[in-house]
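Quick heads-up: it's one chain on its own, the form predicted alone, in structure tokens.
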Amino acid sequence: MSLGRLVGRRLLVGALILFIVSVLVFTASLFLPGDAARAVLGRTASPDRLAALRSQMHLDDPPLQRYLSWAGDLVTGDLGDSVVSQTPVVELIAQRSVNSLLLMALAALIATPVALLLGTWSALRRDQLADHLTSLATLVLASLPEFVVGIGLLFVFSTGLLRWFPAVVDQTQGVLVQPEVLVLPVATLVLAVSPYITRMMRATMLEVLDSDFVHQARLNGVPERQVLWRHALPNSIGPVAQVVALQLAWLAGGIVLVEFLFDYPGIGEGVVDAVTNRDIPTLQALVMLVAAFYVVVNLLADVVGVLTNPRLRTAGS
């Protein structure tokens, strides 16, 4: 399959996934317990105010009509207005999206190369002490939930032994004005996603190093460094790209707990606030944004997998 056809098929699958997610998100909002209008306005709201808010939220319209209206607005980029702040949802989530993308980008830029190098280094020292220690450390980190890792970092570097970094973000200032607040959230995400990439890279590298073409290259007198960089790594990174994509996609969901733990003004905290305040338009927009991120990351992973795997690249050309 050529790269163009691969991208085309993945785009169609991505569109189908987003459609299914939109149906699930809308259906879930219908079954939320209680009265959404009363949850927003409170128990003391007058019947007139409740009726006006229900009309604004189209709560009295048939479900199919509400879905088609919402989906049509979503396709055109109209995310509606927040029922809590009465501001456009786009404006409400714009800065949160930038903050979350910054957090995820920093975590990805640090975790991916570090994990790939650590997995390769561990594979080259197979069955040695360094390999066993690396495997043990990654196994322990992989078994810990991200909020446990975050709490541990808070205790060591913020509230307990070493008070080097702030425990929470000062939301009266921008994130870039106080870059030190990024250290602990980014470190938490890096420690959460790196073990899986490291273990997969080690396993794939060991398999490639034991392959016939690597043995043949060594028998032909090719220097070990050239064997590693020209033969082993290109054939190892392709399969690992899928794992990297899954871990980066996990960041979009796992970031919710991390942002809540560090009081970070991102998408995760926005989801929690929207659920708490029953701000359905904002909640729906944030969930669809996370779903779109999943689709884009997995599409990029497929493209990277083809471009970095010589056999797939040759077959598609």
Given for the second form:
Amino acid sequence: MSLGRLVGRRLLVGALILFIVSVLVFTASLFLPGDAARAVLGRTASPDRLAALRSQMHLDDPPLQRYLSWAGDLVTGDLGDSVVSQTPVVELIAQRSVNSLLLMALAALIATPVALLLGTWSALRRDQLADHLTSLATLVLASLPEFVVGIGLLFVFSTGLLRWFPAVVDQTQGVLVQPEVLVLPVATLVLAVSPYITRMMRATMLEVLDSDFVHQARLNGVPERQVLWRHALPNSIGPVAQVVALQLAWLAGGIVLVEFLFDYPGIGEGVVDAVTNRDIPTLQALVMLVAAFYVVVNLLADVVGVLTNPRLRTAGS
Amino acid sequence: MSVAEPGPIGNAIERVSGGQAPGLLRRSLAVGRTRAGLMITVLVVAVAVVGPFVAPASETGFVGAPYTPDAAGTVFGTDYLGRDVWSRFLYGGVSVLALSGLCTVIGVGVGLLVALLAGYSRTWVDELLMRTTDVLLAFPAIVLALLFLAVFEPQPATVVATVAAGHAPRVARVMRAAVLDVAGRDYVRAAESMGLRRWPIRLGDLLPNVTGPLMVETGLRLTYSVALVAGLGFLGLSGLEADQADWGLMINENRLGFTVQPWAVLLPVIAIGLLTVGTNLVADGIARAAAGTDREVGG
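Can I get the form predicted in complex with its partner chain as well, since the one above is the form predicted alone?
Every chain and every other molecule in the complex is listed next, the one we just looked at coming first.
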């Protein structure tokens, strides 16, 4: 099977998964005790108001019709109104998406090169003290939940020992006019995703450094620096690229607790708000957005894995 | 689609195959970090279990003005309602431990069942189960949990169900690979040729030979369970009674006073951090022992 067809097939599978996910997300709202209208208005709501909200939310239509109109709206970008604030969900989500993407992009742009360098450095110092310390530090960091890391950073750099950075975001202003608020959330995410990349890079680098062609290059008298930059590094990027992509996908869930911790106005905080307020239309849209991002990035990781691994390239057919 | 959650020991898992439980446990204990991890875990568990019996004040009693780090008669001051932080810390570990333990047992149990069923069926059942995990894996675990919690009201039982539901497909993926690996071996063929039915083979021949990856997976899932259960408490969504002491909930309740009274947040954060590091060190140690090496992964 050609590479293009393989990638095309994976894309098709991704689209199918997103379709089933949308059915699942929609079906979830059918299970609400009472229904979505009661969830919004609470137990003390008068029958008239319930009926009015129900007809506004089309809750009396059959489920299939509701799904089709919801999915149709979703595809055309009309996400309905938030039942709490009565404003269009699209407006709520647009700015939050930009903010979250900014957070994730910064985290990825910083974490990836740092982790790759650290992994390489650790591999070159195999079994020395620096290597053991890196290994232990990445294992500990990888174990810690992201909110524990975030609170630790808050205590050290914001509220406790040093007072360098603000603890929370001033939500009356845009994020870009107060770039200092980005530092701690980005640092938390970087510390969360770097350990995996570092460990993978180290393991891959050790394998490559031990391979025949590196030995051959050394025997041919190629200088060590050139062996590293010309031969070893390019050959270890492939396997690591997949882990990098998987970590990017992880960020889609990782931002939830981190944004909540720092009062950062992004998608993650939006999800928590929507759950707390039981704002189902907003939650459905946000969850679909996160799932779409997650599926697409996972797909990319998959494609990267196939492209960089000749054995997988044929096994897929 | 690949599983978007490479564990810290993802590499080692691939090398784990077979391994009988008792010998593996003994070998794991020879790895330094398993012992260190076990000690840390036991310490935190001891604090959580013994804590309620030695707490100086009650879980809910008021002992001073709110957010006072040096309130008279207290070790770590008072929380946002004026309750004793140290006592609430000592009371607050049991719920986190019990809930994450339950999530792990149920999540790993269901995942293992699915893996045994799918990995040794060679029919459409395998395909159906694996495509189902594809769909469940299209959400980050925390987002799936939040979606469930929005629909079914937050209660401890719902939290356990949602976190376990997040684990099951991930466990199923890893364990299915292990089962597939074993299913092609000669002793399984021998059992087949003796006319043994599928479930006796699954339980008698397959299960005992995947205990290595199963133990690693259990340790990993316990780490993630603690993180998720405490994380949901931190979001104020763990569904516990409002005045119940709980490490996750303590962080949520007291985070606005973090500047004036850091202990009410730091104590539970430190305990949660130690617990996750401890369980993960144990999981990593077992993975190393199962991989037949106590050297660094890839070494």
